[in-house]
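Take a look at this single chain in structure tokens; it is the form predicted alone.
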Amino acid sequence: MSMTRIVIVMLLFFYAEGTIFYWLLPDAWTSRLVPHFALAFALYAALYKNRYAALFLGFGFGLLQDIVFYNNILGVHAFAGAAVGYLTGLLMERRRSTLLMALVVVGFATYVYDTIVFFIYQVFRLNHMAYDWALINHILPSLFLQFGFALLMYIPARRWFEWSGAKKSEDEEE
């Protein structure tokens, strides 16, 4: 799958995480769960394509998230998405990722992403809650949601990213 199609799929995930997802949830859970479906797909780009693709996908969809949802400070989610995507790609560059490794990486990267966003908002005094409260009430429930989504999308994402990389390398050999 080409990067254009991957971006279109990520736009659909971005749309789903902002609209359709909240229609399916009970009202008591809507304030606790924050989906990061586009971020999980950018992390799959870090695992199965390269760190630069993850950097640009994380930055682009983070900036889109900043503009659409969080207009307090522009660039917080773009920075966090780009940093997490690039660092994930850098750490996992030469390793073959299994299902368990991919789930651990997506979970840890999502935790780091939410922590970066929390502390940036804390520095600019837009956030007045304690970290342990945010961890229990927002970060961990969202982390379990990301685990489920990452598990569901593991096989399609791996095929799409590996297929787009294999097609590119075949073209380079000719």
The other form holds:
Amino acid sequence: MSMTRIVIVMLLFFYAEGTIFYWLLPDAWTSRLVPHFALAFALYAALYKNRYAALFLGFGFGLLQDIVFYNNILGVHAFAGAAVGYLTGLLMERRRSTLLMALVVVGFATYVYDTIVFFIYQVFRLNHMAYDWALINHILPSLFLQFGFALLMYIPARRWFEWSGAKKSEDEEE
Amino acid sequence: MRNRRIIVLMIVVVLFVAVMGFSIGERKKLTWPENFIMDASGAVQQWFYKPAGYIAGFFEDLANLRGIYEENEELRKTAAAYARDKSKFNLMEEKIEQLQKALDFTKRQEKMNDYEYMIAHVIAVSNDPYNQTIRIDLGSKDGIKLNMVVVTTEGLVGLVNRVDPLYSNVMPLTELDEKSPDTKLIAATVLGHEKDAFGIIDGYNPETGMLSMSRISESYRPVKGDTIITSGLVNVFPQGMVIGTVESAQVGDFGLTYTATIKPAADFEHLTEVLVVKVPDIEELAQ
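With the form predicted alone done, generate the form predicted in complex with the partner chain in the same format.
Let us now look at the entire complex, which starts with that chain.
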């Protein structure tokens, strides 16, 4: 699967976040389960491709989210996505992670991402929640959702990113 | 090598902070890349949101089937009351028109309260807890402007916060925050006491799900169950949009004013259609 196709799949998941997925949630859960589907793909790119792919995917889809749902501020998700993608790639790209390792990394990186976003909003005085309340209210529940999604997407995402890398190196050899 | 990396990192961080700082607050016009991305995304989201809403609505209808008889009876009662009120209202309206003519009202004064309601469909919702946004399928080409009020049949939902040519982003009332740098305040009053109760809706508490209203003038102390509506004192804002009902009222910080907690009337979840209220343009009418 080429990178373009992966981006198209990610776009579909991104647009499903605010529409189809939103309708799947009952009223009481909408503000508690926040999807990060595009971020999960960016993290898989960090694990199974390289850190630069993760950087660009994290930045691109973060920026897309910032602009499409622009209300207060631009650039928060772009910054957090790029930072988390790049750092994950820096730490993990040399190893071939197993399923369990991948899930732990995706979960932890998503938690870091949420925390970065929380504190950026805090710094710009747009957010006045207490951190421990936010943790219980939406960060941890969203983390469970992210685990579920990462588990579901592990096989296809790993295959796509490894193939897209393998194909490139073959081309280079030729 | 190491130094170069740190310098690049610092430049990137500074750039991001600059962009973030620049993007806070009211912007009359967005740049074309922003407009392009918003419009293109809106076109895609539109195709997802509506069918999902219909399917979910169908299952909800099935679940609600039992309550439908009671609802029907209730509706019949309100319809009867409505018919009664309507004849009364027509008579009053005629009389007001006559009086306005007798008092030589200018055209501008007469048209001031003719609000136009535009139906908008919701195309996507962001449930990011720090940045809740509702996207609707009307934009500047349809005459949407910044700070227009968005309502449902139940009550006030929010304000139009960002406008692009085909779609716009609505900031729901749940994003109101007195302490944030780009906040918007809503002038409000109590239904039935418009003359002596005046206050400002200035915040939403996500932990309790209540709005807070402060600086209510001391001439009227709100009681539980009072309906809060927007006051038309600022004339860019329509008058009489229902905001919510009072849950409790306290004496304010300095003992001179009252504060109240208000339960929002509108449901912010799973909206499909909203109404954008267009207040007649005063400058246009003056010409």
